[in-house]
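Taking the form predicted on its own, here's one chain by itself in structure tokens.
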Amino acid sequence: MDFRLTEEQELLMSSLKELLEREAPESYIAELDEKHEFPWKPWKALADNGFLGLGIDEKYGGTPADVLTQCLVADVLGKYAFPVGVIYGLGVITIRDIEQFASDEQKARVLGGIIKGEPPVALGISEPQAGSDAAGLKTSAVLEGDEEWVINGQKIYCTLSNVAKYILLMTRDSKAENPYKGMSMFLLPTDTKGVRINPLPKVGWWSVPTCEVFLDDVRLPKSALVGTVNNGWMQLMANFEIERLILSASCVGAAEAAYEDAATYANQRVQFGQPIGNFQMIQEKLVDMAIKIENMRNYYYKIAWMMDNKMPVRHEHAMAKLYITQASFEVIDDAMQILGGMGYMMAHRIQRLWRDVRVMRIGGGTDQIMYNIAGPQLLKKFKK
């Protein structure tokens, strides 16, 4: 396996940093963090130098672009713009829901708008009573007649769906035997009568906002059903896998932020007479933290390169996930520890990092269910 970066890769992380640092640095994502709101400037600045258009088809606007360049992308994003990685993760799934699912109609209309710099379409899977147990979904969607859809339903932790012009939203016909074959997905345009959102307070992502959607007889027109009825499971598994390992990356640019500004504080802060970089303890968590780092990005890496060459990763993605979302909060825990109360002010990012980075052992899959999908693959391979 080659790890070297192809010409195209290195020239294109080379120009999304200098993009960073001239429209996102620090001072500017801490001003947004404070102030709970989102990233628009840096956003449309990725749409404006091509980003947002990768991995889009060409005939929509995009560029074509293999999974390993997308985690690169957002492991620069997640380095210097974590939200906005984030977002950029986020987006991936539903940019792949629709490019495989939805009509020539829902992607010219969607895609286009995405990669002149609208936000990502939200995905409403989670309910109040179905989070990781998605079989318990209970919004409905009913045919009335034959042209049009009435739903009704609620829909919580919802991120991006009070920015976002679309929802792509998962219902369940509760008459079907098997919850995972009665399944649809729908384009719902937020600004539809009936649908009622409220942004919910979270610990962190401050600039990535995240809802609650009521949905009250929210009537759509037939053509708004993605892909086939009943099947909205089978599409929304379809992609799964690269969105967790996109997340997955921005967290190994976060603790490399984080783990920078240990280093570079060990080096300068002063007690007992010199750096505390001189002491043991303090190099022990250092090494133990590049470690990580390493091991995090070889490991998407590898699962990014299984991926391009058409190999499957079912258990392997979710290992991944598990271990890079664990280690990337581990190295900036370090961080904050070696930082000390510098690091646990609001006016160190640290502490940024440490609340927005902790919630991706959740979103996407909780650390339990990465278990359940790889235990049991695990098992298999011993089975006599």
Given for the second form:
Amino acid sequence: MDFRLTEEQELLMSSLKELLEREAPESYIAELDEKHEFPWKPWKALADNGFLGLGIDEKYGGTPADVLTQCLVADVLGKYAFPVGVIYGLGVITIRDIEQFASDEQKARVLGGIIKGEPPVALGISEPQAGSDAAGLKTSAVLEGDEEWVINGQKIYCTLSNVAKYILLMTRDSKAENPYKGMSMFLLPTDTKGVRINPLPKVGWWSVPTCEVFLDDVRLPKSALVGTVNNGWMQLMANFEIERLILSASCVGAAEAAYEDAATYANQRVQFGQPIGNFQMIQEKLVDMAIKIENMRNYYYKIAWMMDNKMPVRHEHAMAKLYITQASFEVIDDAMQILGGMGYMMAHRIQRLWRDVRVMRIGGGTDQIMYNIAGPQLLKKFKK
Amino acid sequence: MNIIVCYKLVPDPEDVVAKPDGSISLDQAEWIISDYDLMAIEAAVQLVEANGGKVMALSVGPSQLANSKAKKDVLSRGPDELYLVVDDGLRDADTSLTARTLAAAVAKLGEFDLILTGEGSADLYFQQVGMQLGELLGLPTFNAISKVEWSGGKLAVERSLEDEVEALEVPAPAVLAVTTDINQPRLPSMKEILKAGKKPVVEWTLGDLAVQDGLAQRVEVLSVRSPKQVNRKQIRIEGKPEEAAQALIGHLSKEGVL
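Having seen the form predicted on its own, I'd like the form predicted in complex with the partner chain now, please.
Every chain and every other molecule in the complex is listed next, the one we just looked at coming first.
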């Protein structure tokens, strides 16, 4: 078993670290967080240096890349600029959906823009009454005169929608008996008449806006449909696995950043006449944190390797997401404990990582949904 | 225009270990392109982008140079071709041997309009190789170059001195050592990294070159030692400024600093 990265991956990660040192130093990320601003400058720098084209077909100006390489990018982003890592991870699912299901015209327009530094396409699924139970969707799309789609409804937790040019919007045909066979996917320009977007205040992710979206008689041309009518659910499910894995990888980077802060602090902070790192209770915490980081990274390496080798990861990816998002928060929480009062102060990045990583156990499918995906699959293996 | 850009691989400063006896260990060090040379590479690539031609990267040194990742690293930053003189006889080469080896390699490269170097190396920083190379080749040679333009077969350069900036017209070919503020080097993208593995690389040994005076070195290094680490004395001086100043002078005198 060879755990080494390829030379190309190592060079790419060095290049990315240097880019982040230049364009997204910690002080700048903290400032953006405080001002609740989208990281436009680092995002453009990522585009200018080809990172946003990773995994996108060369036909649209991208550079083919495997899942592991994309996870490595998210890991490094997560460590040095977590909000940018989140935005990168959120973009993957909509990019993949568009690559797989959109028309050539839609692909050229949207993917070409993303590669040049436009924000990712936001994903519009959740509604006030429909989150993980997407069958409860109410937003409707009605074809009028075989020319125009008329869309009405409301979306919630639609992250990035107030900065994005497009929302990949899920609608439901209320007449379809099986809700999973009555959903459709649309590419909705956010400046379309009838679209109203309000950012929602939240605990973390201050540089990654999450919004509610009101859709009031929104008219879209027939060509705005992505893929096939009523096949939206299948299209949506096709790429959740990679999104969850890449977002998980960004959490590993965040945990490592917190661990390094804690270990450095343990060496410096003197109490009772010696550095607190001399105390075994602190050492125990640091060792447990280091083990979790090792486990988390190995976990996403393996799932990425499976995906790159076209192996199914139905329950494996859910278990990895569950473990990594929980363990990364635990590591950051322990780092806060080691830093004590300092870790709780707004002046230190630990509090930001703590606020930002907590939601990773909710977004992209809650812990409980991950159990729900993995549990039945595990049992199925032992059914006779 | 054809440009030769010289670079050096140096141990990553983050990996250099100072041992308790003061000796320096490079055993775990990754070898990376000297920071100062990244600006020379970028300047060469920008000139060729603006005027056409090609960039030939050139380096001489021990076996680390032949490392496949190190080769891709330099080529991913824009040069079209890579020429290396890899020979363990060049380990710990002084500036003279380095410059003479570079001169012998340049003689094999054919026509060129310009040779660029960094202002010094990140490990030793003697700032001599570029100047010696120019002298050996008998070419116009300048250091402290903060701007280079190419027009009508001549080089228009700016040379940043302590109190002034000289604007000079230099006939080509020439050897120029560039400053760190001449540009901000680009970062390699995945496309460039993938392309790097496909670019031509030529490797020579000292046996392939006619190096003037062979392996003779002009400088003998007796030892390299890190400064002795001393624990902080944790002396806190309090009181009125005059008294504190007197106390400080007293401590410094006691330590033999004053």
